[in-house]
Partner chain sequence: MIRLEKRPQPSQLWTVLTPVLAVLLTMLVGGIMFAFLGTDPLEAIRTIFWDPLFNPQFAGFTRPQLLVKAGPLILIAIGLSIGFRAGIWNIGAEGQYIMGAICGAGAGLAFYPADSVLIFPLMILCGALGGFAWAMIPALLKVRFGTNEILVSLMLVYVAENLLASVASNLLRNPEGMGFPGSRNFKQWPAAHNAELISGTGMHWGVAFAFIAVILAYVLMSRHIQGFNIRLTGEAPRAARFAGVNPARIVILCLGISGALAGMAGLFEVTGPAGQISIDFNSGYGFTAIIVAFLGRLHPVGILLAGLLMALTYIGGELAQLMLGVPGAAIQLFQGMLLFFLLATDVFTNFRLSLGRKEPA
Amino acid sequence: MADPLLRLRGLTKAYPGVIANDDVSFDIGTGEIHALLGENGAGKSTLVKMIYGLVAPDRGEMRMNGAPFAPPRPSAARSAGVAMVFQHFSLFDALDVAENVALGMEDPPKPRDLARQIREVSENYGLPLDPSRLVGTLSAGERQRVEIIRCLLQDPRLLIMDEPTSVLTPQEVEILFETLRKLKSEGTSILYISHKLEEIRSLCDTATILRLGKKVDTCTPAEKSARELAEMMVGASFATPEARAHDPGAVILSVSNLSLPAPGAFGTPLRDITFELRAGEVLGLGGVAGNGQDELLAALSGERLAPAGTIRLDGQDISRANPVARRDAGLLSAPEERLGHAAAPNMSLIENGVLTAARREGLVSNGLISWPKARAFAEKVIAQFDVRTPGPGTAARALSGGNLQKFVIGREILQRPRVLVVNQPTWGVDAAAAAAIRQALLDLAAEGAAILCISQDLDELMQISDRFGALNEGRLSTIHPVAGLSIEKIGLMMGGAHDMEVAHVAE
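Where the form is predicted on its own, what structure does this chain have on its own?
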């Protein structure tokens, strides 16, 4: 390995009731792409926060190019050459690209000079951007480019990337990888966090594996299979999700000509959405982020009532029904945004269980919550979906993203829905947990429920879906059986190609 750019020795960080990092030591070489792997709650986020100056270690030391490195704040880390692209973008829709880039710089140049630099750097690294474009008009992939270019303008020595491909199409992933390999060839080191293990195998030189806060192994990813990497992360083998042979039953959910205006200046309108969903079927809907996924879930769940079109559940028109009435009828949903939408951050898991399961699980009687029943329901979700938490009284915001996701999905599945609409069911979840969630969805379908799975993870959709469609600018493509679909055909569907073009590729 090249001489270490960053050396970590004995890093330890504890919070009340949990040791997030326990004596972690490893090196990141100059010009190396280094993967950081681990289950949700393994300590990855805490570790990169220490490197980026967001938290201070309790013990241990870091050295950058041989010199002590202990940034008290992110600005100090950036001054030392550390940049970070976060999983959640920190951009303002109403500002243009150049203005957003300037907000992330300590001493931004004059607007004209900054615009020139953005054009030059973005074109040089194969990520072209127009500095004058409003961020609200950009796709998810283009927004990520803004975050990356903002980092590259700082000329970083270490670039930290957290789940960078979760919002990208397969074509955009290849462009990103070309950029990262170019940075590597120029001597930039990259610390790469992802749950997509095939990406790790093709891109990364070295992988450090964390488990329960400890470093358990270091390996060369290309020399391991994705399954071996996953089992190193969890410390045990796990089953690959398997669908049972079945024939879909009667139509449960029927959506006809559903149209909905955009929720705001930067939202996406739904345009004449029509599909049917049968008992025992998993219908997968793909698409690049921002093409109507959130709006479709809101229209189906009743959060927004569509002025045009019809939604029927078991033959009953529920188009004007509110979310509570739709839940009573058996249409349940789990939105993409965990904190603030799927779960109330400051409420406990017990209380978050009550929020959606009060009526279906009989947790409320005569207007009063039965706290023993509510606790028992939360404990059941925690146990059956392996939610890593000190207990059901823990606030939702205290859980790692993956563990909160397991709770949210489990909370809905255990209510035995007739129809479950789920957006990004395994987003940010490690391989073992993702396999468990997908198997739970397949088991639910095997019991006769109908599932609409909206996801940007094409591997996931191909693994669990019976049929596949794609959303593009609020329009739904023709739906095809998954069997026989190629990546090229899927790419055309996601890009909004007409049926004639898709059919031509199929031939």
The other form holds:
Amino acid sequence: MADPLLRLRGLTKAYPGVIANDDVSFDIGTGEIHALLGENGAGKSTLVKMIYGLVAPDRGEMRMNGAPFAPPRPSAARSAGVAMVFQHFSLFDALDVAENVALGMEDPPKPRDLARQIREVSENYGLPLDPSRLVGTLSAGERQRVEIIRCLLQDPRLLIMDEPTSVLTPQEVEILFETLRKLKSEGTSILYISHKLEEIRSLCDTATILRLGKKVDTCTPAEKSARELAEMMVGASFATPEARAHDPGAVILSVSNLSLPAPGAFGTPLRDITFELRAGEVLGLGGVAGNGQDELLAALSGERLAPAGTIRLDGQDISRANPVARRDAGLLSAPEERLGHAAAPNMSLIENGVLTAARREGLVSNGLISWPKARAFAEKVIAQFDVRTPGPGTAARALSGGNLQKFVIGREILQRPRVLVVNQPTWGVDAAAAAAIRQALLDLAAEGAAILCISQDLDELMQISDRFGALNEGRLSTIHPVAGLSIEKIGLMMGGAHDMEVAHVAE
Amino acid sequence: MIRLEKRPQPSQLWTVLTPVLAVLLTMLVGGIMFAFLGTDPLEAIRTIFWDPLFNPQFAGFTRPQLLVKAGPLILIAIGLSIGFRAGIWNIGAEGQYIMGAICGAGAGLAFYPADSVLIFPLMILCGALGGFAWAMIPALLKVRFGTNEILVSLMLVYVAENLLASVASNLLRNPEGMGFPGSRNFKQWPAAHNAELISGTGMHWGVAFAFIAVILAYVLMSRHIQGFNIRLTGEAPRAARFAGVNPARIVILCLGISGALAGMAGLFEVTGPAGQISIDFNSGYGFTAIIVAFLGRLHPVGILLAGLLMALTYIGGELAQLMLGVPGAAIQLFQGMLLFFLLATDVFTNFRLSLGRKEPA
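Please supply the corresponding structure for the form predicted in complex with its partner chain (the preceding block corresponds to the form predicted on its own).
First the chain shown before, then all remaining chains and molecules of the complex.
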């Protein structure tokens, strides 16, 4: 067999504290749709960035058609025939389609020729698009077409698509797939990044599965079941969890029919979310990133107010209460994004302690902050949660991700919450620290607090949760006790509205 | 190769050092500029920085001017710095200053020629309210419609200037002024005159309020939870929301404080050093205060020092024009350099220079 279009051998890339890609090797053949499959943080983006010339690998080599390929920058990758459609578009609303396409080209043709070329390409590939329309008036799917056409005008040999369907309606997904199949029939290779298993099974010829930066396998997805793919993605180590001995108490937090519109262009609306949280239990919410995790946390923390009557704490309606009032009532939270959301990067740990603990820890009286008390509180968090830092006066941004996470989680736990909502509590944290954080959450539950743990790490959720549910496009699946949950069932819960209906019927 | 490397946290040393360095660099480059203009650079710098305070011939006149000029600068800059800390850019203090002067003076003149001790406090209050109300226009537009407060507050300066021209020649014109534009002179009406408190020092009520504002701002920003919320909003807006800070309230609070302080400064100026509402009584304090706020690192004590320094360059600059024939534009350039070098050296607070090649990423 001839050389594949792109051959990757032993690609390794380490960032401080984490190995993003560890000895990854696989081939992408000519005219092949190759899926790159993996959970968040599995190293998909880093791998793609290396191919596209955005980062250079520490070790390993790439060969394109047999010749060494090491693009120092994206323009070099583009001239070698690699094009990429990013998940988030880089388009100017105030310009029309043709102008936007021209902006992304190395040397654009005359406007009139370009408009003609755009029309040709859009007709050839079944991507209806008028070059003179303003981008601001286009839907997400149409915007993606602008990006795709921009790539196609450069006659790419390899087209990289980063989670292209996350912003599309089902109809638009069908159109996109037609286009991709046509491209494939013309000999263009496609590297398709996704974690939607069914899509990959129907579209892709081969799939490479990454887990924790390492290649798990390269296989033919059509020959595998969704369950097998999911198992490879989350790890063969997956063991059916056992029930944790616990004694659920009274309902503390109850959320009923909570719906909220999407906060922005890339947000997810919450749809009719209903669940109850009892004293002493840990409810784990899984789901692929961007399915409403951030939005649910914002609605519970009070950053966004919810419709009246949808969120009750101890029977009291707190849906219209602000974050301060919710904290006073005992509902605490820790968002996913540590720098800039859970903590202010340039402020010291002392000040970041005041951020949420000002009132519950009595750090403020008559409006004046007691800095000695605030320092003592920060020192307590640092000591009890083993935060590695020169001292409490250090700026939050100077801490490593794991240490700051320990501080953020510790800050909330030490305030003895009645309900604690955490999103990705151990994301990017080393194994020892992650274990410590999980243990702290379990201890807190054992003391009678109710914990809602949103995470994309299924192992983690299986380990600490009593019950499990999944978020999908802002909807919450039925919640099941963790004991006896199979990976197949979890896959169905995470897999989307259609699968969910099936799951309902099957019960 | 020289590279900038982000410091793990802002350098304390450089935070203090940058203003000093900026002043020194301004002296150096300004000196070169003066040399090109044919003036002895050392003499020019001595005239600007030394003579106003210590020259035996005119220090007696110029020294009180220091407080007269620094007072409004500090008072306005303190208000602005609170907003700047929150990332709320009130560029229109000049307009709020004018409106404070108009409202305060107007309130006083309504009682002319009454002789009550309550008149001056009432004027101060109305001055503050005038500036406050003028600042509420950009504040409410921002909160309600998401407009940019930089543009709105700046454009309102020109509206205020036209209002000032109008009231000076119509509404508040001195009826005994023989038709000339300009209000009654407050210096001739003791109940409303913002007189020197200690003779020969330049100390008037506005300066006293400026000092009080410095102290209160210091307590607010370093001890009070509202000050903490303001800083948090500026540092990390999302974290502020998470902490429970209402962004709209911060916008109103910051613009309100800066507007009220600028309005008061206007009132103190019009009833004191300026003496009357005239078509062009405002002299750019509202804009210069922006420089003062940054020169003082947005810190109350820093602003106190920066206000005094800026006042010194003003007085010294006038002196240099008078004594050495340096063009006025050169003096403005000199003052502009101060901000330029401050911003340039400020890089080193958060970054350090590192020599040597960067290893491939």
